[in-house]
Structure formats: C-alpha cells, structure tokens
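Presented below, as structure tokens, is a lone chain in the form predicted on its own.
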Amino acid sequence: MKIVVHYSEIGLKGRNRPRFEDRLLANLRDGLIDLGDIRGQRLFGRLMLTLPDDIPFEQIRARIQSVCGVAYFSRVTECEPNFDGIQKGVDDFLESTRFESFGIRARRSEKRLPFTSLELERHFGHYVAQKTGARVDLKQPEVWIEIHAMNKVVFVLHGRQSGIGGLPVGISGRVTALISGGIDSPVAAFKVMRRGCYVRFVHFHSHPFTSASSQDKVRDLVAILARYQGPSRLHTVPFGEIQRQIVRDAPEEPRIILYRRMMFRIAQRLAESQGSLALVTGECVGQVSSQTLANLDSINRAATLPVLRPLIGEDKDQIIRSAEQLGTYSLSIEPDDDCCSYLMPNRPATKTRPEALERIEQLWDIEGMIKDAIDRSQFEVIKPVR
C-alpha cells in the first residue's frame, strides 16, 4: 500500500525545508513501527509511505492523523506518466468507490510532461463520466478524483485525510509542561506539540495528604497527549509539605501565588536538568484570581526559563472546544484531589507585587525547598494509549 503525505507550512522553509520532511518522515515511521515494514521517501512537497497491504488503511489513518506537520494525506495508485498508465490508476479507484456525482482535479508539477493538468481533467472526466454514469459537478462533488502529475510518476489519490497540520514534534525544541488534571493545561501542551516541540511534563500532587486521584488522572491524559508525539516523559512532585510550610509562614491571600511560584523554581530546575528550553502553563489572562496580569508578572519573576502560554488570549468556551477535539475534555472534568484545591485561601489575592512576595521568602531555604521536591518526586515513561 502506497499514501502519499502532504504538508503546508514547511513548504515555506526554504533551505531548511529537507529538515523539517525528514523529521515529519521520521515521526510518521515512529508512529507506524508496530504495524509493519515502513518504507518512507522524500519526493518534491511530499512524502510517500510503503507500508504492507494487508493492514487497515483505518488504523493507518488513525495513526498519520495523529502526527503533527501533516495536511493531508491519501492512499494512492502509482501510475506510468502516460494516458494508458493513469486510465489504469483511476480504473482502481473506481473499482472501490461508489457516487453519483464526482470532479477532476490535475496537477502537473513538471511541465516538460506531454499534457496538461487541464487535458488531464478533460480527458478523464468525459472518461469517467461514460464508465460510471455518474455526472460531473465541480462545485459540490459526492467525491473528487484527483491526479497528481510529476516527472517520472503519476499518483491517483483515493480521497484526502485531513491531518492536524502544524509542524513536526520535536524541530522545535524541547519544552516543559505544568500539567494538572483540568481542562486548560492538557490543551496548552498539546498546542505547543503542534508547533513543533517535545513536551516533557511536569505534575504537582498534595499526597499523602490528599488521594492519589490527580497522580492517575494525569497518568491518563499524558497517555491521550503522547498519541501525538510518541512515550511522553512525567515527572509527579510531592507538593503538600511546600504548601503547609507555606501556609505557616505566610499571609492568606497571597498564597496561592507563593505556591505558583514554588512551582516554577521546581519546574525550572527539572526543565533545566532536561535540556528543555521553556516552561509551558495553561494560564490565561483573566481566568481565575492567580492569572490577572499583576498575579502573572509576580509568578514570572520566580523562573529565569522563557513562560510560554498558548491560551493567554483564549477563553473558557474555546479552550472546551479545543479539549473536546483533542480527546481530553471527557477526562479533565471528572472529579480529582488536585493539590490546586489543597489549602487553599478563601480570599485569594488579585494584585500582588513581587518585592512583597520576597520578603516573605526570605524566611525560605529556597534551594532546600526545591532539592527536596525533586529528590522526593517519581520519573516515569508514558506510553500512548491508542
């Protein structure tokens, strides 16, 4: 079985444009490896896969909608660059496919080819036509049949897949995550995967002192994120004795930021030790109390790290949609002992200034704080659940 994978962004990268196909070519391997013998090529602004005929093209496709940097994607019929040679190509395609109404869609990337990509629709329409009875519509198809020209082969596509676009997992970097088990972080990591970064994750946890119920849950939805870049890497940090320190020491209503920004020196610190070269967080711009923009510049001031959020700008209704397409949202909204609703203030600070947060500090062994997290915090490698 032949697909053929298109992209669109990484079109326009020019020089580097090589690198950026042969990370999308490796990450689509990864992603098949278990089905079978992968074969994958570079041609001019696609790739092809060979893959066994016997597989499903649905768990194929599955798969390849799964992998950031693809646009579309079909299975295809390899065709001679001659009339006889496509008429073969797109009697296959009939031979599987059934519709009342169809249009022809050509593309001739060489041009020294004997035809052109209108003779091509042309011929093959009234072709078409005459064999299934079916009549031409160019505005609104039941299918299209398409033929992509170049110099050496012809492709007929069975049907385009949509992917999720974006580019290739891991061109970009790596980056690390705070992730909790709500609705908003598991989008914000996913959003960065799309732009091309390996997220590494990060969860803070209150037990024993609360249930291991966010432990799990995250557990579950790094395994949903890792569907779109491959065995995902989480750290669990033990948080519980940070904040009842914190509690003992400090005001109530700044204590939600104090915690945040404990976070992000442990977050750092791991990120760091991981060769990740950003934070990323689920935080926008008015959502609760800790993420007004005096709440978010004291919580900054904690990390030396670029603070990357991608949802800074989005709201509660986008954000559910966006968790809804991504699989996530069924499993953010069940009910969990997150160390976020652990001690928490009754009436928690909207404007708090990082010199005040300081002095409160000071009372700290920061570094003590944060070597004990870490040392006391559990590594593990999650696989994607399919």
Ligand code: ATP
The other form holds:
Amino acid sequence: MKIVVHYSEIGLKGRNRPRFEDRLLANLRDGLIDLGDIRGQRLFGRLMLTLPDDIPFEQIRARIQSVCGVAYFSRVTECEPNFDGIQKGVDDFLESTRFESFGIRARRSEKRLPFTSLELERHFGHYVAQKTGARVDLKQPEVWIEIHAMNKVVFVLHGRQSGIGGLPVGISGRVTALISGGIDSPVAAFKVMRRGCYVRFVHFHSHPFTSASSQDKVRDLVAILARYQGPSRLHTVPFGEIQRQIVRDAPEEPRIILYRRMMFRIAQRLAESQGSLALVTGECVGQVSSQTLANLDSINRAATLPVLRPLIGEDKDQIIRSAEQLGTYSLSIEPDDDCCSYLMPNRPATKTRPEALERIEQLWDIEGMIKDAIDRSQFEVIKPVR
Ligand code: ATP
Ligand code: MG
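Could you drop in the structure for the form predicted together with ligand ATP? We only have the form predicted on its own so far.
First the chain shown before, then all remaining chains and molecules of the complex.
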C-alpha cells in the first residue's frame, strides 16, 4: 500500500526543509514500525510511504493521525503518466469506494506532460460519471478524486485524511513539562509537542503521606501523550517531605506558591541534566488564586530557564474541549490524591511578594532539598497506549 503524506509548507524555507522532511519521515516510521515493514522516501515536497498491503488502512490512518507535522495524507495508486495508466488508478479507487457525488481535481507539478490539468479533470470527470452514475459536484462532493501528475509518475489519491498539523516532534528541541493529574497540564504538554518539542515529564507526589493514586494517573496520561511522540520519559518526585517543611516554617497563605517554587527548582535541575531548553506548565492567567499575575511572577523567579505556558490566555471551557479531543479529559477528572490538595491552605494568597518568600526560604538548605528529592525520584519510560 502506498500513502502520500503532505505537510504544511508555510514557513518552511531553504535549509529547513530537508531537516523537517527527514524528521517527519523518521517520526512516521517510528509511529508505524510495529505494524510491519515500512519504507519511506521524499518526493517533491511530500513524502511517500510504502507499507505491506495486509495492514488495515484504518489502523494506519489512526497512527498517522497522531504524527505531528502531517497536514493531510492519502492512500494513493501510482500510475503511468498517460491516460491509460491514470484510468487504471481511477478504476482502483472506484473499486474501493461508493459515492453519489464526486469532484475531480488535477494538479501538475511537471509542465512537460502532454496534457493539462483541465484536460485531466474533464476526461476523468466524464469517465467517472459514466462509470458510476454519480453526479459531479464541485462545491461539496461526497468524495474528491485527486490526480497529482509528476514527471515519471501520476498519483490518484483515494480521498484526503486530515492530519494534526504542527511540526514534527523533536525538531524544536527538548522541554520538560510539569504534569499533575489535572486537566490543564496534559493539554499544555501536547501543545508544545505539536510545535515540535520532545517533552520529558516530571510529576510531584505526596506519597507515602497520601496514596499513590496521582502517580498511576499521571502514568496513564503520559501513555496517552506518548501516542504523539513515542516512548516518553517520566520522573516522579516525592514532594511530601518538602511540603511538611514548608508547612512547618511558613505562614499558611503563601504555601502553594512556595510549593510551586520548589517544584520549579527541582524541575529545572532535572531539565538541565536532560538537555531541556524550557519548562512547560498548564498555568493560565487568573484561573485559580495561585495563578494571579503577582503569583506567577513569584513562581517564575524560582527558575532561570524559560517557562512556557501554552494555555496562558485560554478559557477553561476551551481547555476542556482540547482535553476531550486529546483523549485525556475523562482520566483527568477522576479523583486522585493530588499533592497540592495535601496540606492545602484554607485561604491561599492571591498576592505574594518574591522578597517575602525569599526571607522564608533563607531558613532552608534549598540545595539539599533539591538534591534529596531528585535522589529519591523514580524514572521510567512509558510506552504509548493505542
Ligand atoms: P492542572 O490541571 O494542570 O493540574 P490546575 O488548573 O490544577 O492545572 P494548578 O494546580 O495551579 O493548576 O497547577 C498549575 C501547574 O503547575 C500545572 O498545570 C502543572 O504544570 C504544575 N503542577 C501542579 N501540580 C503539579 C504536580 N503535582 N506535579 C507536577 N506539576 C504540577
Ligand atoms: Mg492541578
């Protein structure tokens, strides 16, 4: 079976293109490899995959639809560049599909061919109408039959499947995402994946002071996210001791912000050792009291790496919709022992000042706390759940 994959070319210039194509091809291969022997090649601004015929197309479709950087793709029949050849390709398509109305679109990327796009459209429009009895509808047909003519080869496309767009994972570098069991952080991680970042994950939990439920949940969430980037790396960091220390030494109101600052410091240390270029969180402006601008500022100052907050301007209902599409929502709303509800203050501060927080933190051996938490953290590689 042959599949042609199109990517969006906007913004892809000069030397970026081969890098982009190589990465996309490698990611497609990784995403399909366990289904069978797959070959891939570059082909005039698109990619061509060859797979064994016995793999169901539905399975292949689901896999390609989770590869970032794909604009759309089609199963194709490869034909000789003449009318007889193309007719065989069209017949092949007609065998596998029934429809009441269709449109035909032809495109030529080789001007030396002895026919124009318009001639192809007229000829095969007529041919398909006669053979199937279906009517031509160029506005909203049930199917589009596309003919892409190149120099030595012509493709007949069996309809278009849309991809998820974006950039191939890995092309933008590596980042470290702070993932809770909540709704927001998985969506935030996905958004940067879709922009070409390979995401490593870090999760903080309060086990053994609470159950280990948040860890199980995060593993399952990462397994869903791994569909889009392949096997994914997760650090789970015990955070209960640090929380108890914060509770012991600090007033109640700024507690959450102090938790977050420690999370940032630990995540940053991991990120640096992993070659990550930024942290990623699911924060947005004003959603909860810990996310006022003043508090975001206080949290930010604990890290020197850039902090990406892809959801910063989104409404909760938009985020929920994205989580539903991503497939993480139903899992995220299941109850768990989130470390932030462990030792949660009654009235969290909406306005903290970094200097005041620093005065409290001066009492601590921050370096020792970071090191101890990382020493006791667990690392695992999580495979995609299909
Ligand atoms: P989420 O749905 O992502 O949990 P939220 O709306 O509950 O977000 P907060 O609880 O304030 O917001 O968390 C803000 C961000 O801090 C999260 O999106 C996540 O990136 C990070 N974070 C919070 N708790 C944890 C945790 N236990 N482990 C790792 N990161 C966390
Ligand atoms: Mg949360």
